[in-house]
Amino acid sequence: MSNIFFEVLRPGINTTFQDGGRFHMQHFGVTPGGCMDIESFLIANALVGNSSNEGVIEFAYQGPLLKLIKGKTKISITGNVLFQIKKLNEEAIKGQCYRTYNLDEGDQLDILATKQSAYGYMALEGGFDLKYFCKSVSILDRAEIGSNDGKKIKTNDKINIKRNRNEKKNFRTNFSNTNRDTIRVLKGPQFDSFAKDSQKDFFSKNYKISNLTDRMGMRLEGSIIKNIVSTNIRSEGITKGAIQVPADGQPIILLTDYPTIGGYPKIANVISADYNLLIQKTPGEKIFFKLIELREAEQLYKEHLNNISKTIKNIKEIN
């Protein structure tokens, strides 16, 4: 058991400890899991220096208040988030994200909210001590699977810390978060199961992002999708980014911790390209759909991945 550990003072809202996924599980009912914007994951991740698959820390809208009780340690914060970093007798220090900054004994790191975005993430070097359960440390709440006994961060927690920084120095990489409001799709399997109009309506009309949402779907309301074969299915298997058309003809988009199988016929598919700026919106914005063809999602999805690439080659030494 690690000697060097952070005391929870304030848990914020949704915290919990996530990584790549928990795969090869879904025969069993159990879906893969993971960070919701895999993008911020991997940044934080280099930026100290960790394998790409080490565990974060995911919050949402309002982050945790940490106290490093013993030890010292280096993190960096992604996404878009507005932080602080409180060390003894001195001012507060505004954190900026996308660098790496030195925590010491009886330092406070507070991550007061995230802007226009839903989820932020915190990596430290050398990782958090967490207990693994079928090759992921990633928490699945509703189903109390997981580090931490499976469940969401609370004040009190004490969270382990593998050991030491090691590194004295300082890094960053240049990163500017994308906002736009059309996300790219592929037809669903049940594509033709739904009214010309509707289809017609679907990618021409804006959907507002309701309340109920969170990390197993986004609730969305918008002109209603008529079907006109059977707005029930016998059960298949989904995938993250489905969207689910239910009989009240309101779309549900299936995010990181969706259901293996599901019932509702599926209009379309969420691009992997894009999952990253889906997932970031918050209740009330207004998205749009565009339908494009799979070659073109496969070269985005290149794209992607390269962008990722470049931001962390990028990563430099602060002077």
Given for the second form:
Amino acid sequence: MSNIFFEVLRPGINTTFQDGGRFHMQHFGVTPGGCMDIESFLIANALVGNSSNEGVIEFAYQGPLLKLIKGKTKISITGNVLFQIKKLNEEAIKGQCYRTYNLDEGDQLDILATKQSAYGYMALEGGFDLKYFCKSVSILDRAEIGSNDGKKIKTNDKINIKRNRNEKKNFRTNFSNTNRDTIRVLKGPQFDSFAKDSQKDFFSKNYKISNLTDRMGMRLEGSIIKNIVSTNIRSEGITKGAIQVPADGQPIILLTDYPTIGGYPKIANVISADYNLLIQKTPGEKIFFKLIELREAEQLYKEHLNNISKTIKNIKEIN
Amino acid sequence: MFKKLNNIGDCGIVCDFGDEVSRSINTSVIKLFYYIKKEVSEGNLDGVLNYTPSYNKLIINFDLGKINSSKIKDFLNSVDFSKLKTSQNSKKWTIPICYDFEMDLTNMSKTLKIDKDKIIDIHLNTNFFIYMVGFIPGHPFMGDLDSKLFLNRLKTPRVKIPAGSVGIVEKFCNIYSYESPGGWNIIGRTPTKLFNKKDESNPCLLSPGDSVKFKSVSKKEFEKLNNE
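Complement to the form predicted on its own: the form predicted in complex with the partner chain:
Now the full complex is given, and it begins with the chain already shown.
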């Protein structure tokens, strides 16, 4: 057990430990979970020299205020995040995302807010000292599964760190947050259950992201999608990004913590390459859906992975 | 044998076994499920992340960075269904239920025009078959209820249903393994815990293919079992 730790002075709104997710468990009713924005997660770990699946802190809208009580460490913050580091000597450093900072005993990291986005990430050189459940630290609070007894981070929690920092140098990379209101999708398995006019509306009118949006799902408001076959189907396995339409005709996009089985017909499925873009959108924003073909989705995902690799390859020492 | 293969998103495949919900169709789904699970554990299907059986379908989720849908379809089309076995012996369970925790028996009795006691009697005498587990961890979908008890979901689902609640809809019976929102007609509650986090390789008490009979217990017995 290391003796290096943070104390949580303010937890933030929805602050959890996450990694790449928990797999081979969906048949038990355990959703894969993991970081909402895998791209930001991978870059955060790469910046501090961690392996790609090391656990990080994910926060939404408002992040935590952490005080390093013992030890020294190196952190990185990714996403589009406003934060500052308060040194023990009262000096305040305005934080920049996509670079690392050394923290020393007594320093405070104040993650104030995510800007025009929902999720941000904090990684730590060497990683947090966390408990695993089925090879993942990701928490699922409904079933209290994962690290931290499956709970969100709360005030006065002690966050243990595996080791002191080894690397004195700091690093940065270039990353520009993209924003576009078009989300590309593939046809869903029950696409033909919906009226022709509704299919047309779905791909031409905008949908507003509602306040009822969390890690499990994103509820949309817009043109009513009419079902002409049945508003319930035999419950079946779910995929991340599935867009289901219940009887009220308002689509719900199932996100990372999706229920493993669901009984609503699905009109479409968000492509993997656009998933990070989607989940970073905030309530009130409007989105359009564009239908593409599987081949194109596969190609776009390759490009998406290549872009992540490029960002990671471009990590450079700060002089 | 599945009837067709469809894509679900760019990193999922649906094996569709037909529209019916029957034990024989479900058994084929489960056989394929165990076969894929075995192939994955032996390292023959790198990139496959999840395989989720439901009544009449098996959904396979994969990492698009490692494998794609056409490769998975080729694999599925090469499976020799005549050689598949269910790798598990199905178990028989007796699950205690306390009907004092019902929420909907009065309304059900009115809608079905059957006495509450008779509803309980039919429920207690049903030998349930577990079709699938999911929605939330450890949550079983079981059948088949007598057609006399067929009911729809509640018009407005409840925001919170206590853990252990036992519900029915159409010919199916479920047990809410955790507090959850839900629209099933609640007839009682069980103290039995359905998901054990300490057993990482097999955390669910109930598995598809198992059978369940309920045993009525008093509130006092419920409390005692619940505290064990």
